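Just one chain is shown here, as structure tokens, and it is the form predicted alone.
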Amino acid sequence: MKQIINVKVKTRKAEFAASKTDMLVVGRFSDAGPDETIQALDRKLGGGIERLAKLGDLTGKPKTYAILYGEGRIAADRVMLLGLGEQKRATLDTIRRAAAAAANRAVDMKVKRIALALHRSFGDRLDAAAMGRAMAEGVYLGSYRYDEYVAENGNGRLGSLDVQIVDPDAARIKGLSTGVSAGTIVGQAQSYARTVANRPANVINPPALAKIARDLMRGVKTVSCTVFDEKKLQANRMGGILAVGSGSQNRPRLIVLKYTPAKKPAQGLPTVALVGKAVTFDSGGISIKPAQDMDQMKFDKTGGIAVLVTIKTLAELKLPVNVLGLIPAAENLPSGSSYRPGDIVTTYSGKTVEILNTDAEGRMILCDAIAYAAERKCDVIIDIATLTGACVVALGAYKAGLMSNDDDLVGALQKAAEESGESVWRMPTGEEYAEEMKSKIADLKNAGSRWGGACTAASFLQQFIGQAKWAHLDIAGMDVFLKPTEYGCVGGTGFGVRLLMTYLMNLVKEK
């Protein structure tokens, strides 16, 4: 199989015009004149940048760019001028998206080396380390291509991209470098998450995902990896996971990852549980889905992959916070042994669930894992799942749904969403929604009415959290790019890795 593109991001102290590279990338706002960096480059280039602006070819609007050639007047072979949009609306995600767009274009152009000076347009308005991290993350996002199964050199792309973030100021480079180190780890992690998400169901099934988890954590001293196979699931009476996986020859698993940092966490830090849905393929079971677009159901494992990769990233960054990662994994297929509409399933918590729709399977595997986390007295439980089509109807492919029983936790996740660029929107959950999930013949039923489906699904999960602070992230619609963007190719997005990591990093930083 072809290797995913090898990306390296570093910082270097250098004058912009003297940076020897295939392409130097600078940014320009649409509502501001050229900054000092652009003015200095323009003088070297004989006024070429200003001529482009006068012709209307350089507006600074988002998703626009122009390219000039150095022609020996500067060290770079090319200069790319990227539109950053309005300066007054600029955020960290502006610079992340710009770096992604630059890397994306570089891969398309088969450029081997680029130098980024995007941070110069922001001056001192944003922290240098934060900008360094955002640019590094953006580079990995934009350069990513999933061509693992394409015949060697079938698409002609280069195998690597070298990126330098340049600045003549040593102090600024020091600040940028701190962020680049973290951003590189997070960016690589998200690329890996995208790759595993993109792999098809004949490659990734529950046992295969469990093996990936074991292999990924091998040699990581701060993470223990335990896998519950079918016998252990039965012994623990995890009826929800067993029911969903009952129709497939690839038997279900529960992957338990315990991160215990080498450095003792600060006093008062909560123990956090991350619970990720990993339905490696979701046909809907006996309540089978339409054939159209069913191929995309390989992405129903993305919540679990986000948790897996987040735990590995925690260990690499050595964050001093205790985290339990739980990944219930099952393949939801119809067969003679499948669970059926009308069945009553006893879950790990002891609560019984009447099955009305076998395609409402995510909540069935999550409820066992959530109850397991609650039993272990985790202070905070955050679950992440491609849970409902209703959330896509409500929010489209722009934001993940956020439901919670704690306003402070919501605020922390909203802050992390803003900083990471992985957007969320709070949606309601409460007794009126929970009432819809009550069954006449069991404690609960696994499907409510057609209205408010994202909220009723969250309310179902809330019945299993015990006394913990809890948040539910419904990432349906955020798990896959259906068309190319500045963040790269179609396919898995790796959504949730940056969001969860930023939340955990902020948790530690605030203590």
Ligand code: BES
The other form holds:
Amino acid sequence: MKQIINVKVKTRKAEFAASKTDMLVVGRFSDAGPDETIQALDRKLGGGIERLAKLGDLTGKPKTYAILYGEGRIAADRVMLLGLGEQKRATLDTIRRAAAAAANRAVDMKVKRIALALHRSFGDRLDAAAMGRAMAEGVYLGSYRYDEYVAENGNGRLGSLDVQIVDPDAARIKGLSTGVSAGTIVGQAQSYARTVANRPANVINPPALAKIARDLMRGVKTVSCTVFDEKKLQANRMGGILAVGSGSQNRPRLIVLKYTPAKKPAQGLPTVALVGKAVTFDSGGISIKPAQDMDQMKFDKTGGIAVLVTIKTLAELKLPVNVLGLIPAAENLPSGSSYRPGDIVTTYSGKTVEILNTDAEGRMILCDAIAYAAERKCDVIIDIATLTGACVVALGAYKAGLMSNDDDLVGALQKAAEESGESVWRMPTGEEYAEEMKSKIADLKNAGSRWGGACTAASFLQQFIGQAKWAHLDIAGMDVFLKPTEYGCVGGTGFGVRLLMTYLMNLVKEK
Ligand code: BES
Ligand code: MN
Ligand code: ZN
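Give me the form predicted in complex with the named molecule now, not the form predicted alone.
Following is the full complex, with the preceding chain placed first.
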């Protein structure tokens, strides 16, 4: 998938002091002394590291770092000592974030080649392949920048970054390499997801997104890409998608991606449907949103992008599991042809919905796609959507809402969340919430009371899942970084790519 900065991650068997690089990156915990790697380096550097520690300039606290210069005493020009926080609280995500912070800093410093030895601080506590994957993912996330539309690249950033993960031990290098291969594919996928997310609504509208999907899957033998245009949506009576798309000149689409691996999936492995909301711009429609921050609503397509990129990544990794990707795409605008409050819409399932608020459009496009997945007898349906402001009120920008009818599926997604660093928090659905979504003049209405909006929205979707095991990810707070972080620049996060990929990779691994 097309990258903005050309980042390469490789492993290399080498002694740390002998690694020729612009910057060697090692980690340091806040509650432990220097480990062997640091001690050995410090001997060559004449004790400079410990002098920094004594001065209090090297605390090991998260998000802190110090840089020393090699001055010919070691092969590296610089040594970056990165704070890893408390050792007892360190996880795989600690390594991912540290690698991201290093790559992020390297891009800002215009450093071309870095060598990572971050995994050394963890000894054998974590699996080498898992650490390799986390570091590679971190490098791609941290080095990410979005300047496609900046004619003159102001800070003159470099076009490439070369990363070596070094270790003197051959066996460990082997493990790390396995992880780096997977981490590179997933990391590049997530970077590409961020790029498509960052593109504005005058560039990415539903037909343009469909073209990206087609181009991405061209030549990929294991993925079929079918795009439902307006005629086909009409023929299929997909009233929800058509209603939301009715206000815009850019007509709606349903992108259908079917991944059938060359290798037959193991017996008993479920067929999974991934359904992603792609509202390319959400003005609210006739129930128009306030002007403040409306520009952020170009990110209302990010659930759909996560699904698109995940399907492509499955094909690249040749993962043996059947997955159907469904991306309903529409632009929600007010005009003379828009759907209105009070309208009654007949959805693909046959259920009718009274529209109370045209800004509750996500559920209207998702319910058609979810009903389509249920009809195809998918065993598991996972939908992912920037669905409600209420979810952001509840959880902030730290965790995605997770609603489900199946405890095992919740467990699997929580495990994937922990491993991938893309956090989720379970929230309820069920009878009381569903009750609020009943209409007097139609089967359902599209908006409930003021309270519990994330849960009533999920309960609305639950009416369309048939017999499937179902999980809903409300990523409304997770789609965008409002401030720069270790994960690179502000803008799209690509949230969901790592979470969904980890869930599917675990599914295959555990069979
Ligand atoms: N796309 C929005 C949800 C959203 C809000 C995403 C803030 C990211 C940040 C969604 O379509 C929406 O407008 N939801 C309404 C639903 C309401 C009208 C029932 C909301 O949350 O206000
Ligand atoms: Mn809306
Ligand atoms: Zn929306």
